[in-house]
Every structure is written in C-alpha cells, then in structure tokens.
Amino acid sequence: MMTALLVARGLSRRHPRQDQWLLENVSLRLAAGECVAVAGATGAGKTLLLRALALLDPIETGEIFFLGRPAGAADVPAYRRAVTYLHQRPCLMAETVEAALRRPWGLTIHRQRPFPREEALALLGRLGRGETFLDQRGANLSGGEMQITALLRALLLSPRVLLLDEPTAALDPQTTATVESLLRNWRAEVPEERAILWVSHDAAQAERVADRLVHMDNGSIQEI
C-alpha cells in the first residue's frame, strides 16, 4: 500500500443558519501516486470538502493529516505550498499572465528559489500556447485561459497534492484531453510524492482520470 499523503477523518460542518450538515463525518484517504475523483450533484458538498482540505474553510469536528501529521493553523503557509487548491473560476488579479504566474514568488515561503520561467514555457508548449501567451492581459482572458493559467501556476509551485475543482469546465474537448494527459504525466513523474483529488461533474472524465471514485451526497461521502 502506498503512503497516505492526505487523510481526512470525520470532517463535519453545520450550516450557520440552518439545521443542516454541509459536511457530515467525511473521511477520505489519498495515497501517493493516486488520483481520486469526487462526483456528486450540485450542492452535495464537493467544493466545501476541497476548501476544508485546503484549510480555507473551518470545520467543527474532525482532523486533517498531511504525511501523518495533523494540519494546523501554525502550518498553513507550508501546508498550502504542498497541498494546492485550484478553484473552478480562478481570479488572477494581475496585469498579465506572467505577472499572475509570478505572484506567489513574492511570498516569503517561495522566495528561496527563482521563478521557473523556462519550465513555464515548456508547460505552455504542452498546452498548445507559446511565449506570447505570457504577455496577454489578465482582464482579457477567457474562462478557459484563466483555468490554464491557474493550473500552470499551481504546477510551477511543485505541490505534493492537487485539489482540483472542475479544472477543465471551461475548456474545449481538445484542451481538456491535453490537460488530463499533462496531469497524468505530472503524477507519474514522481508517483511516490504526488496525488490528485479531482472534482468533476463529468462522469466519463472521472472514469478516465481516476484510480478510484467516491460519491458525495448531502455532505456525506461514499466509495463507488
């Protein structure tokens, strides 16, 4: 059995104004080298789960472990460097694509290494974009181009775990296939150190990309 990179045990969160569980006793194990797809209807709690695992939203009960250790408030910068969450509709907040890619390197935790521009260009080439894409203005990007930019930035940060919320929802079929291949190869390059938790509304995509499927319904999770 591969080493568990990320483990959630008994995560629960109640709606602040309604007698309703948003997450109810959710447990999940994500092993090294694994891609787990999370399916479920709109409102089932998929995004809430990813945000909780990214330490972006609070939980009332339960624990999150990364590499066997509890993930706590004191470890947030280092944890988020290793466990990266990709929002379905990213907001880049930068003048150009290159500026958006470079933004995390202004943070203390990333300053120890230079911005990997050559790696960015290589990844762009695999995504069918050239160097001129870096000069595009953020305000002019389509939803799909924003998703590509956000994914590229996440990969450049060299995380151990990717939490992906519908990462290809705004992409055409050809680019979707390219992204799926890129992420499959990314995981296979260092399988003992990388894993993906992938939320997708597309059942066919979930079957293609995942080693294991789980289903969410009313804030609870089931193995498929």
Second form
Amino acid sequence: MMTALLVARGLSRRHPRQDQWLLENVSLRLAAGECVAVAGATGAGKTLLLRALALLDPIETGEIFFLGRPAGAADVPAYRRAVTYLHQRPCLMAETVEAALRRPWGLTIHRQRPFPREEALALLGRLGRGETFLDQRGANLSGGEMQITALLRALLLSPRVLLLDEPTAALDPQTTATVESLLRNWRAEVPEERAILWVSHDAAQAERVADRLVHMDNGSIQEI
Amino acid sequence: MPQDYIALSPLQLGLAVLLVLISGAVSLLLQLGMERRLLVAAVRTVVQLLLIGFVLNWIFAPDQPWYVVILMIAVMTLIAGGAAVRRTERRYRGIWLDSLIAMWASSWIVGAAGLFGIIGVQQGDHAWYHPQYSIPLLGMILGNTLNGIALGLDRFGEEVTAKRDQIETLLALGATRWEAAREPIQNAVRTGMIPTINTMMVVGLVSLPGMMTGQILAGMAPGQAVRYQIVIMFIIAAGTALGTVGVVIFGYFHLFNARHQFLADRVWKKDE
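Switch from the form predicted alone, shown above, to the form predicted in complex with the partner chain and output its structure.
Full complex below, order starting with the chain above.
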C-alpha cells in the first residue's frame, strides 16, 4: 500500500446558524499516486469537504494529517502550497492570463522561486493554446478558459495534492478529455509524491479518472 | 470680559428661520417632496443645538470640576462610536465594540497630543479641563473620525463580501491572511480618509472652516485663527487616520483568524 499523503479523521462542521451538520464524521484517506473521485448530489457537502481539507473553513471536530503530521499546525500557507484547492468558479484576479498566472508568485510563500514561463507555455501547448493566450484579457475569457487558466496556475505552483472542484464543468468534451489526460500525466510523473481528490457530477468522468470512488450524502461519506 | 461680537436675539434667530422657509417653498414649487424632511431637519437643528447650548452653558460655568468635562467628552465619544456603526450596511459580531475602541483610542490620544503637546494647555486659566479647549477640540475630532470610521468600516464590509472569491482563491494558493485581505484593507482605509483629505485640499480656497470663521466672528485676529485652524486640521487628519486604520484592522482580526481562514459567514447585511 502506498504511503498516505492526506488523511482526514472524523471531520464535522455545523451550520453556523442552524442546527444541522454540514459535514458529519467524514473520514478519508488519500494515498500517494491515487486519484479519488467524490460523487454525490448537489448540497451533499462535496465542496465543503474539499474546503475543509484545504483548511479554508473552520471545523468543529476531526483531524487532518498531511504526510503523517497534523495539517497546518505550524504553517497554514505552506500546507496550502502543498495541498491546493481549486475553486469551482475560478477567480483570475488580474487583467491578462499571464498576470493571473504570475499573481501567486508575488506571495511570500512562492516568492523565492522564479516564475516558470517555459513550463507554462509547455502546459498551454498541451491544452491546445499558444503563447498569444497569455496576452488574452481576463474579461474576454470564456468560463472554460478561466478554468484552464486557474488549473494551470495551480499546476505551476507544483503542489503535492490537488483538491479539484468540478474542474471541467465549463469545458467542451474535447478539452475535458485533454484536461483529464493532462492531470493523469501530472500524477504519473511523480506518483509517490502526488495525488488528486476530484469532485465530479459526471459519473462517467468519475469512472474514467479515478482509482476509487467516494459517495457523499447529507454531509457524510456513504461508502468507500 | 469685553464682548467682541454681536449677541444674537431670539428675533434674529427667527429671521434665520425665514431662510429655511425659502428652501421649503422651492421644494413645494418644484414638487421635490423634500419639505417634510427639511422641516424635521430644521426642527432637529434648533432643538439639538438649543439643548447642547444649555449643557455647554452649564459646563462652562466657572469652577466646574474636571470630571464634568471628562464625563461630557465620554458621552460624546460613546455616541460617535455608535453612530459610526449605524451608518454601515454590513455587520459582524463585535463591530460595536471595535468602533467604540477605535473611536475612543484615536480621538483621545490625538486630542491629548493636541491639547498638551501642541496647544500647550497649562494650569490656571488655560487648564486642560477648562471646557473652552477640550470640548470643541474633541467635538471636531470626533465628528471627522466618525466619518472616517463609518466609511472605512462600511467599505471594508462591502469589499470582503464582494471580493470573497478573490480572497479565498489567494488563501487557497498559499497567501497569508494579511496578503489575502490587503486590498480590501487598503481600499477601506483610503475611502475613510477621502473626506478629510478632500477638505484639506480645498480649505481656504473653496471653504472657510467653521471653527476659523467662528473665531474671526468672535473677534480673534485672522492670523491667529488661521494658525488654530491649521493645527486643528492636522489633529483631525491624525485622528481620522488613526481611527480608520484602527477600526479596519480590528475588523480584519475578527474576520480572518490565525489559521488564515476568512470567516465569511460572520458578516451579515443590516436588517437581515
């Protein structure tokens, strides 16, 4: 069995104003090299699970371990550099695609490394986009192009675990296939170091991309 | 003390009411529908100012002990702290205390610096507790700081709500809470400072400040009145800056915790 990259035990989160559990006693194990798909109806808590794993929301109970150590105990930004959450509705935060890709490199946690422009171009090439795409204005991008840009931005930061929230929801079938293969290759490049947790509404996609399927219902995991 | 100004009689006040009636007539004539609000505002002006006149007359009575002045400015500070929050659209738990502390700390620190450090009140006729200095000075600082705090808080609430996606994307990409909140904080502080900076830009060109006009009307040499005004403007700017920055930072600490999480569900819209 591969080493566990990310382990969650008994995660629970209450609704801030109602007597209702948003996440209830969720446990999950993500091994190195693995891609686990999370399925479930709208409102089942899939996004909240990813957000909890990224430490974006406070949780009432439960523990998260990254490489055997409590997640973010010392340094939350460093944990999020390793375990990166990709929003369903990406926010580019810049005028052009290139500026959007460069934006995280101005943050303290990434500043010591140079922006890998060549790598960005190579990844863009695999997504069927040329160098001119970098000059595209954010306001002119389609929903799908924004998703591609956000995914690219996350990949360039070389995370260990990707928490993907419907990353291909706005893409056409052809680009979806390209993104799926891109992510399969990304994981296969260094399988002992990388893993993906993939929220998808599309049962066929979950079947295609994942080694394992997890089903969520009413804030808890039904089967593993 | 010789009187260097013309004392106003009730009849003269009555004449001023005619001016309000002119505004009311214009509203009626053009069907602006403002005459009711204008009437209420005019009545409030008269009642509030007459009341404060009585209070000030009492406070300005000779040999009033120092704590009366302290009590008076404490009440003024409390009212200002509350009024600032009432002007905001988005609220969070702790906002009232934040506003009060920011208002209190900024106006009293800057007021004390102005009174003791610059104007140089001493014992005797010019003691700090002589209401002639502390009450008008604090009043001016509070009035402007109230604007700064209200605008800053309101903008901060709007910014973090409107830019929630951006804040969370930055956090998810490894930003610290400070890096994620920096833009909303900067915009909020800038907004809070705009009225003060605008006033400083045009003072003397477009507007003659009320205090300076008042001092000249009361017989002070214009040169001296101008010096007082400059000192007051800078004191006001410092108070507004301190209060606005303070309250926005307090809000930041309430909405961004030490785990670098943005607690968006703690913000609600007024009347919700």
